[in-house]
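As a starting point, one isolated chain is supplied in C-alpha cells, in the form predicted on its own.
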Amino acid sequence: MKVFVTGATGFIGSAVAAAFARAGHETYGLFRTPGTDRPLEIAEVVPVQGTMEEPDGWRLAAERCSVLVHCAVEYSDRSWDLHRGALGALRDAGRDRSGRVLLSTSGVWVYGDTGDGAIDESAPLDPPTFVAPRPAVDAAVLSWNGGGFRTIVIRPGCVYGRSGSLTASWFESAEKGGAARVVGDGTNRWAMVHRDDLADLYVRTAESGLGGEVLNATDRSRATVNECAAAASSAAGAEGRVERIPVEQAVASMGPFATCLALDQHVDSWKAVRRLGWTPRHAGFVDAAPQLYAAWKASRGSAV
C-alpha cells in the first residue's frame, strides 16, 4: 500500500510513519519545518514538506495513496480549525476513490472522568473543555465512511516512550526540581499506551477491512499517577519524590489542559484486541521507568 501520514515528525506521527515503512508499505510523511526531514529518510519514509494551513501543497501526494493517516497537531488558538481543514483535505483526496482508508487520531480524554469502572467505545462522551470540539470532529470523520471509502477514529490513551510526551514532564521536573510534578493528588489513573504499540495498531487497522469504527488504544496497566511519577522520580535520581499541584492552581497557570491531567480513567481496548489481534507488548510505565528515562534523555535535542 501507499501511505500518507500527516504530522510525520511529531511524537505519534513519527512512530506511525516508521511502523508503516517497516511493514513494507511505501510511506510518505508530511513535515513542516525545513531541516527536520532527515529522521524520515532514516526511517525509509519519503518526506513531503507542507503545512495544515496549505493543504493544496500536499494534496497530490495524498491522492496517490490508498491509506491516509492524520496525526498532525497544532497547538494554537486555531488548532481545531486546522484540524478540521486537514481532515477535510484528506477526505477530498480519498473518498471519491474506491479502496481508500482514512485513519484519524483522537484521544480517550473525550470520555471524561470514568473512575474505576472500565468503559469501552460505546460509552457516552463527556469531554472536558480542552477537548470539547473533538467529538464533533470524530463524528464527521465517521460520517464519511462508505462508498468504498473507509474511515476509522483511533483514540489513544496517554502515549509514552522515547521523548515522553506527557510523561516527559515527570522526568524533567524530577531532574531539575528534585521531585516529579503531578496535577491533583495523584490518586487518579491515566489510560496509557506505548507509542510503538500504538503505531502497530494503526498498521493493523489500515490493513484490515474495518470502516466506520472507533478503536480505543490503551494497555493493561493500572498504576496511579503517583506510582508512575514516583517511578520516574526514582529513575531521574530524585529518590521517588513527588510534588502535587492542586488542580485549581494548575489551571491558573496551564489553562483547561490541566483538568485533563487530573482525569481518572479506565478505558478498555478489547475491541482492537478481538477484531485485529492487537496485543500491547509493553506492560506499562512503572516497570520500564529507568529505560524510559534513558530514552527521554537521549531524545532531547534530536529532530524528532
Ligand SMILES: NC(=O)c1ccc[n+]([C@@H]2O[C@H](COP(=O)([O-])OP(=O)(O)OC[C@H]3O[C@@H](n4cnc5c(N)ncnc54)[C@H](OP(=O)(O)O)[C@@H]3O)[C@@H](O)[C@H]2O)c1
Given for the second form:
Amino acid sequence: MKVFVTGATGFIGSAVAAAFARAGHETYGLFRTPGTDRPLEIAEVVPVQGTMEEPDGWRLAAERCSVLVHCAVEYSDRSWDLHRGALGALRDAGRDRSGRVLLSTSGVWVYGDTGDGAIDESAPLDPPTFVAPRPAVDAAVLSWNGGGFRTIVIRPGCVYGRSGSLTASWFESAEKGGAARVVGDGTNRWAMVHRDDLADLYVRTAESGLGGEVLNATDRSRATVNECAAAASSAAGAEGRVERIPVEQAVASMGPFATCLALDQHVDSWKAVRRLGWTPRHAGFVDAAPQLYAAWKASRGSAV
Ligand SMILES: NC(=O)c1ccc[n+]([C@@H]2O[C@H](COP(=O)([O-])OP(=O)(O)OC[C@H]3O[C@@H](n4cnc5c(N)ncnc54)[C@H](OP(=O)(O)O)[C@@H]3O)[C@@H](O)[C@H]2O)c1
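Alongside the form predicted on its own that was just displayed, please also present the structure of the form predicted together with the ligand.
Up next: the whole complex, starting with the chain shown before.
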C-alpha cells in the first residue's frame, strides 16, 4: 500500500511512519521544519515538505496514497483550525476513491475521569477544556465513513518510550530538581501505551477492512502516577522522590493542559485486541523505567 502520514517527524507520527515502512508499505511522511527530514530517510520514509496551513502543497502526494494517517498537531491558538483543515484535506484526497482509509489520531483524555471501572469506546465523553473541541472533530471523521472510504479514530493513552513525550517531564524534573514532579496527589492512574505498540495498531488497522470505528489504544498496566513517577525518579538517580504540585497551582503556570495530567483513567482496548489481534508487547512504564530513562537521555536533542 502507499501510505501518507502527517506529523511524520513528531513523537507518534515518526513511529507510525517507520512502522508502515518496516511492514513493507511505500510510505510518505509530511515534515514541516527544514532539516528535520533525515530521520525519515533513515527509516525509509519518503519526506514530503509542507504544512497544515497549506494543504495544497501536499494534496497531490496524499491523493496518490490509499492510506492517509493524521498525526500532526500544532499546540497554538489555531491548533483546532489546523487539525480540522488537515483532516478535511485528507478526506478530499481519499473520499472519492474507493478502497482508501483515513486514520485520525485522537486521545483518551476525551473520556475525562473514568475512575476505577474500565471504560470502552462506547463510554460517554467528558472532555476537559484543553481537548473540548476533539469529540466534534472525531464525530466528523466518523461521519465520512462510507462508499468505500473507511475512516477510523484512534484514541491513544499517554504514549511513552524513546524521547518520552509526557513522561519525559518525570525524568527531567528528577534530574534537575531531585524529584519527579506530578500534578495532583499522584493517586490517579494514566491510561498508557508504548509508542511502538501504538504504531503497530495503526498498521494493523490500515491493513484490516475496519471502518467507521473508534479504537482505544492502551496497555494493561494499572500503576498510579505516583508509582510511575517514583520509578522514573529512581531510574534518574533521585531515589524515588516525587514532588506533588496542587492542580490549581499547575493550572496557573501551565494552563488548562494541567487538568489533563490529573485525570484518573482506566481505559480498555479489548476492541482492538478482539478485532485486530493487537497485543501490546510492552507491559507498562514502571518495570521498564531504567531502559526508558536511558532512551530518554540518549534521544536528547531529538524530537522523537
Ligand atoms: N504524545 C502523547 O502522549 C499523545 C497521547 C494521546 C494523543 N496524542 C495526540 O497525538 C497527536 C500527535 O501527538 P505527538 O505527541 O506525536 O505530537 P508532536 O510530537 O508534537 O508532533 C507534532 C508533529 O506535527 C508537526 N506539525 C506541527 N505543526 C505543524 C503544521 N502547522 N504543519 C505541519 N506539521 C506540523 C510537527 O512538525 P515539526 O517537527 O516541524 O514541529 C510534528 O511532526 C496529537 O493530536 C496529540 O494530541 C498524543
